[in-house]
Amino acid sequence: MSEKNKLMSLTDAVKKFVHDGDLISLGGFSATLCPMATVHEIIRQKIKHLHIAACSNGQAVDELIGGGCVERIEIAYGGNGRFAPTCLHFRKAIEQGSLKVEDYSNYQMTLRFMAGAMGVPFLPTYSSLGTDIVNKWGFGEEYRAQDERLPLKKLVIKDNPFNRTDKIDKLVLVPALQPDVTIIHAQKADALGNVSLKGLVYSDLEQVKASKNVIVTCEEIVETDELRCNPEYNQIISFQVSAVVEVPWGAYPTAVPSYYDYDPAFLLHFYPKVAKDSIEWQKYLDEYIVGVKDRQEFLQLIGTERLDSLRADAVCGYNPELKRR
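Form predicted together with another copy of the chain: give me this chain's structure on its own.
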């Protein structure tokens, strides 16, 4: 077996690569490809004071906040599509003042990861000129000055040095993010950390490339030779990845294109009920996350029948028969 084998248990991966106070970036988008198994493991290991960076992650961010792991967040969208126009714990924590938030747009967060991935300190955009994203800083200058891990400025506005007209040409420079660890869930990976994602990839690739460490959970471990047959379908390379863990149903209750659909019963009916009530929420944490040993036990609580009902059609990649209301 190669020295570069990165297979390990999820418990070990989180122990090794996620620490109190880390800057964590979460892959996936609203209710698809959220790295839920890893999120639950982080809650189970009682990791605290996390600094989260994400574009539009829904379910993963919300459970992590509800699990008491998050101190501050930089994000573009704390919602879950039509399942939750605003994520419930996200909303409650900000309204109560227990979560510090810095607002960017989706493109800006993507550019920040992209700058990190490219190894440059910033990238330029025209987005947000004249808005409160420029004017109001969730992390004030003083707060930033005191914390070396934050850029001194939320963003900077600069003139285009190539402008040869008398028209105004200003750009918003957004600062790079290089997270301590990025956590994603994928369809397939090999033991070395080569990863194949199918369907939309959101900003997962920029997040992975920007990060010091990367934990990949996946539906299936495959041989490297299988991946070599279709290099166009592989996006992440072994030397960008720190840990690989096979976790079937690892994104449940969110969707994994070609494997399973999201679970509307969970997202539309069960979750809002428990997330709105602190007693119910504590029960959920105790029973479904902290009270189980691992993902396998969690899935047993969900039940095979329920999981089976979500399996994706081989052609369209979701379950066209799914009851979605």
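The structure above corresponds to the form predicted together with another copy of the chain; please give the structure of the form predicted on its own next.
One chain, no partners, no other molecules: that is all that follows.
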């Protein structure tokens, strides 16, 4: 049986696999490998009431929330480091009560995706013992009881059943996550859905394996034989992927190791100016997201000179000449 070609346009991939109210998992970490092209397409298609799950994501989460797409989120950290220790749309929505949020540690979120990938209902950890993560719940038990897609409890503290009676050892049991769709950005993929990921992969692999559907955007589509030249990077296999979309600069303004760095000028302007001011955000939304038909038109607004200044060094994988302050 021949393998299936999974190439799609970004518009078609989002239309087919992302729907109102879905549980969406976003790959990447803070200002690296965020699937920004897909985020913009979701906003353009006016998809609403999303339930987002992520480990530590900054730009993708913040723009989705600012675009009015997100109803609730489970996350360890919503920020972009020094640019935004806490992302501004994320923070504002929580303060205004328009976004329900439940927090876990990064390790716990990864374990939750791992449990989903393994098909088990939970996994144990010591992570968060002695912290308010255990005590503070974003979703109350009554709220959970009304939605069968939510676990009845945020987590459960249990004695370790394998310890000797003279040593009481507590464990935190965290519930599995199985997203409707996981969205990641990668360096390379082939038309069949085999994906090459370089650099830190964060929890992207666990998220992909846990998910019912997976959309992969990538910098370039290559022949399968090219992927075979570096098999150690091919950590996502065709049967795990639902759609593949070639989107050069698909993570901008965040970084893609070996291709381009994050854009400090963009982020330094975005957080103090655009995300903080509702009028400026609406202008950005109208001009750069809703006002363009696709990623190519967005990139034309950014400009080739600016993009070229971010290109990564072939050896170190980032841009050592980039002015980051």
